[in-house]
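A lone chain, given as structure tokens: the form predicted alone.
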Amino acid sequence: MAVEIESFVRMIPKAELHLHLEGAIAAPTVVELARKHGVTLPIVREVSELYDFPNLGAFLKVYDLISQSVRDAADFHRITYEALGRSASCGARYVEFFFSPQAHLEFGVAYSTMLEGILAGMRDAERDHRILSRLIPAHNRELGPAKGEEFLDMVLADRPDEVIGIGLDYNELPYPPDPYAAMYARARAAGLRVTAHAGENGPAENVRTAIGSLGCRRIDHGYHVVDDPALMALCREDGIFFTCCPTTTLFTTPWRDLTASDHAIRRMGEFGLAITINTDDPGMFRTDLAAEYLHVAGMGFGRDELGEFALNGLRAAWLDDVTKSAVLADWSAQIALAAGP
């Protein structure tokens, strides 16, 4: 059965909606880029040990070092092309990925330089790997709402078609989403789609606020929604999507056993919430999209549920309705064929 599930997982078309570009960089690439730009990395015995961290705080310190090592358009092209290539190898057909402009602005990298390299990487990956992608600049919530308004000004001033929305990330627990209501209202008025990290290591109330005050119809992570049954029911009724990342829960949440009956993702799926499966930071967490689907299979979900989660990724995507409807029909047929009789 395990082999059948693994084959099924690799065959079905998938969307990835929760992928951080900087967190997708493979450790050897980080070492090469750091050497190129004279960035000092921690001393480790093996390159892979760069990505050993016990909690979210330690993770974010490494994340910032990685960001410091990406400086020119060629770097951004490389990391984008490599990340999308790895996604495609796991069956991803469509990707909406985050990047952290402020982590690079701090080291003198122009926003236009970031976009130049990233967009070129996206185009080349589409040509070589047949993977379509779109871009979501994300604000570092630790910098506060005033910096958030500056961030939004920057995004709106240089807005290629590939930039389709904004996100809110970094350490959630001390930085709830409600101070960003005005920024999000302005982004929505400008035609940008919106999502936010909420309920990862923060309370269920952050999920409620992201939906009610920020206007999000898609929540990144959202695991602590399971602490509020009334909110769970509301999210199910309203069709709120959750971009879940199984491996991440082992590092940033209380749910450290993916096979436990009370794991948040298992409870969310069993309750009927519209969950999608994603990698978050696949380079740093040493995972890929196929592995994340197999983790969810290990929670007790079968081919029917896994296929539905894959379709949820497309339903939650920020594609136009005509395109989405056509692709949904195609993917549904492919998933049914892969599932067999």
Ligand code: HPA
Second form
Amino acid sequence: MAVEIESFVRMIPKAELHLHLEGAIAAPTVVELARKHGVTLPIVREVSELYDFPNLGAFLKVYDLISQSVRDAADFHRITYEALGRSASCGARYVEFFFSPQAHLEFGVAYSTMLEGILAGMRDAERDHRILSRLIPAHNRELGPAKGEEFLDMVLADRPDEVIGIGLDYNELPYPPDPYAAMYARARAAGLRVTAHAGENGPAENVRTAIGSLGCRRIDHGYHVVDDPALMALCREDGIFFTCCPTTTLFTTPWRDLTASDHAIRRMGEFGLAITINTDDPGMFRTDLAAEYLHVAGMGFGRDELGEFALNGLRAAWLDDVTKSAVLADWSAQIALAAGP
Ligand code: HPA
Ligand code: ZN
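Alternative state: the form predicted together with the named molecule, after the form predicted alone:
After this comes the whole thing, all chains and molecules, with the earlier chain placed first.
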């Protein structure tokens, strides 16, 4: 007999490719770290008030505030270890996660301190939870391309093997991707992989630019691709991957009903785009990877499709092809077994 959908979702092997370290911190840890470093959080009657975001800009204000409380290597170790542990408890086996160096540099934290703590947290999570992970420093697009070049210099100057690529995040609508073409070309020439947030609160054109000018084969969010049928067809043909985050759409996009028949993620999946399922900022959105898969199940996708979306997470991962095909065979077998006859 087939297992319940919740058990199915939890037991299948999964990859997570769109997770921000600072947005993954659970509320009690935020409170403890703020206290430790004397950072004043806004006075709220209930913690939930701190986590109510009408749009991406409001979300990012709280994200920056939370980031201020992460100061020393022990803090970075702790938040990394906790985030990966939670992801592993939902059945994630492989995670590529973002962090926001500029949100900490501003407060005098050295890039080497961030790396020291994060890498140690990754190693300990692998040892204790058998979850493999890689790291993606992301540039805050609101700071502009000149700061982007400085960011890239910093990333290239201190480059452990675990740092495999770069991302571009923060508010996309006023800060489209095209000014970052040169920075992205330099990153790719240096052997870094690239991804960018596009089509989250910005237009489909930003998805087109992220692919055509920035050289991305993977797009973070990408929802507004549904407004441009020709681009949608192109993405399907080219096998562009999308790292979708259902709960995020409730805060930062026009699609605020996950069960609506016209929800962007549902339309992307039904059209046959290579979507993956992720949490984005699980601490701030109070979600986890299993809940996000269940949201997608609620859109009408069955076990076979959920299994494919999980495999897409591996296909889109920045692992070498030999490792990927070996793991893909193993995961496919496990998913088929979990799906039942
Ligand atoms: N969009 C842009 N920037 C972000 C996000 C997001 O969803 N999460 C954390 N930083
Ligand atoms: Zn994101």
